[in-house]
Amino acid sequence: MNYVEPSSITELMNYVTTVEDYRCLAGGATLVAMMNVGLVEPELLISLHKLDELKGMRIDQNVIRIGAMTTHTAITDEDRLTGNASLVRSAAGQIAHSAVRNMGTIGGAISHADPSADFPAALTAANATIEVLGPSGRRVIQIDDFFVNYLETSLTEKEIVMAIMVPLSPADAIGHHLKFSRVDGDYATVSVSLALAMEGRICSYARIAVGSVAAVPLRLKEADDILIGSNLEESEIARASELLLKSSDPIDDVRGSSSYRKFLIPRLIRQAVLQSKKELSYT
């Protein structure tokens, strides 16, 4: 196996679009495992890391841009994340540890699409979008659009993710990433990601994603509109919940039975609402 670092993104597009058997190295914490136990052995390592245009953040016209190498540690730390972004903020401090945290990148973890994994419904909860680079160039998609199936994106075989811009309104929305796993760390049995905003009483936004309950995080439309416009009684959470177990098909593995998950759907979601409306009733 061959290691390259390139230094800028022309250098990156030519190995790129010369080699056909290559992985792009981000923070590694998934692809090195993948290739220690055999599972991956491609003919090129790409590192991502002397690339300054994929890392760092910064807001243009009240949309958050994270470049792909950002970690999850800095996206904690980030207090620019605010509003409906505070949701992403939200996820990222509650994956793995703090070692996998400082060495982990979003840009990595996204493209990996894990359903389990905190990012991928935090980001479809958060109306981001993802920008990508191939050899036609560059073009953006949107989050509803970037998960297809389990570990598959809509990247194409060239295209590397470049950035995730993350809207940053509604200015007043609280966003509230809440996981159920066996233990501290590990992957999410089911979680709920929720962005929620209130005029008043009444909830004038709202969106929600489950994840680890299908094959990409689970996001239905008619549920949010269920809970917009409404007082958020708990008639009202039970019936956009009812949808969205409706539509779940879980697995079953290590961390659950698909029973237990669907069990776990409702009472997440009702969590989450319940919390968001109460805090912004002190806001």
Second form
Amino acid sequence: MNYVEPSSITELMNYVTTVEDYRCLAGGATLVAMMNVGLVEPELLISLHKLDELKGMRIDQNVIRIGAMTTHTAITDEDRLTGNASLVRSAAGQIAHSAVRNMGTIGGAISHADPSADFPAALTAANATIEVLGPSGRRVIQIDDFFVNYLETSLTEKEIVMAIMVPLSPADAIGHHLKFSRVDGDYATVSVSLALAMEGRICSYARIAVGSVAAVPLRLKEADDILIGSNLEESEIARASELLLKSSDPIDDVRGSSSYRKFLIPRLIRQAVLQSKKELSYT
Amino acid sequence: MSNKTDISVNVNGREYTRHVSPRVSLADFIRHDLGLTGTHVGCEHGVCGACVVKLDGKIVRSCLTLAVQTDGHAIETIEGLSESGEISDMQEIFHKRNALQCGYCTPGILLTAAELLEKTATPDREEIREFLSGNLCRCTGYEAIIDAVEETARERQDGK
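Right, the form predicted alone is done, so what does the form predicted together with its partner chain look like?
Okay, now the whole complex, with that chain kicking things off.
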């Protein structure tokens, strides 16, 4: 295996277009683990850590642009992630453990596209867009179109994630990532990500995504629409949950059986919505 | 078949230049190339926490870090932290409270607990438990470990 550290995008594109069997190395928290157990062994490992364009966060027109190489710790500590974007901060702080959060990156996490991981669901609920770059240039992918299947994204061959754009608005929204896992720091058995805003007693904005219950984060516009305009009464939350539950298709694995995951879905949604509603009533 | 490269790293305040294969993990590099065996290797996929070291001041899993990635960076291992005396109070309390049995997990736990106390001066037991949840102790001595971290935090506050 060869290892390179391109320091410019041109140099990076040169490697990805000329080498067939390569992998891009972000934080390494997942890729190096996969290499250690022999699942992947690329001819060329391209480290992204010298590419300044992939680093840092900046706000432009009410949207925060998070560089792909931003670590989970940097996101957890970022106090500009407010309103709708606070959801992303909430999720980042719940990923694995400190030593992994110091290494792992948001770009790496979404490129891996594990539906049990925290960022796929959180970024779906946060209505993010993904900026990607390939040999034919840059494009932007809406988060609902980014995850395609288990460990599969809509990135075409040779494309890499450059940044994740998260709208700060609604500014009065609060975001929660509610995660149920058997062991602290593990992948979720089920997670519920939610951005919610209210005007008086009426829900003015809602976007829910459920993680770890299907091949991709589960989001239904119809479920959000039940909540928007409602008073977020128990019956309305139950109707929205029912729709999401019907569309779920969880697998059996060490973190829980399919039926157990289905048992959790409405309960966690209810808890997430009620918790957010309560918090909003105090602000 | 691998293309070895030269890397220069600062480990525990000393500069080292070594010729390494890109596939070598930081954990193996520290142990085999530098002979610093206080960093342990357990699961090799980032779950057990035995291999925790500090990279540029932050704890990381050295089994999930490649040595080549650390070229030009600063690493601190349990040996460095022990020699500097920075955590000698915590080491003393771990000893006193029997917070180690076989000792395999101890270096990783000390480094992790040290980061917790840097971030939070007086964590409660729940916070200690949560922060250390990525470090496995198969002797099952968790209660004593939490006691020891709690006492270290308390003594540091009292000593102020």
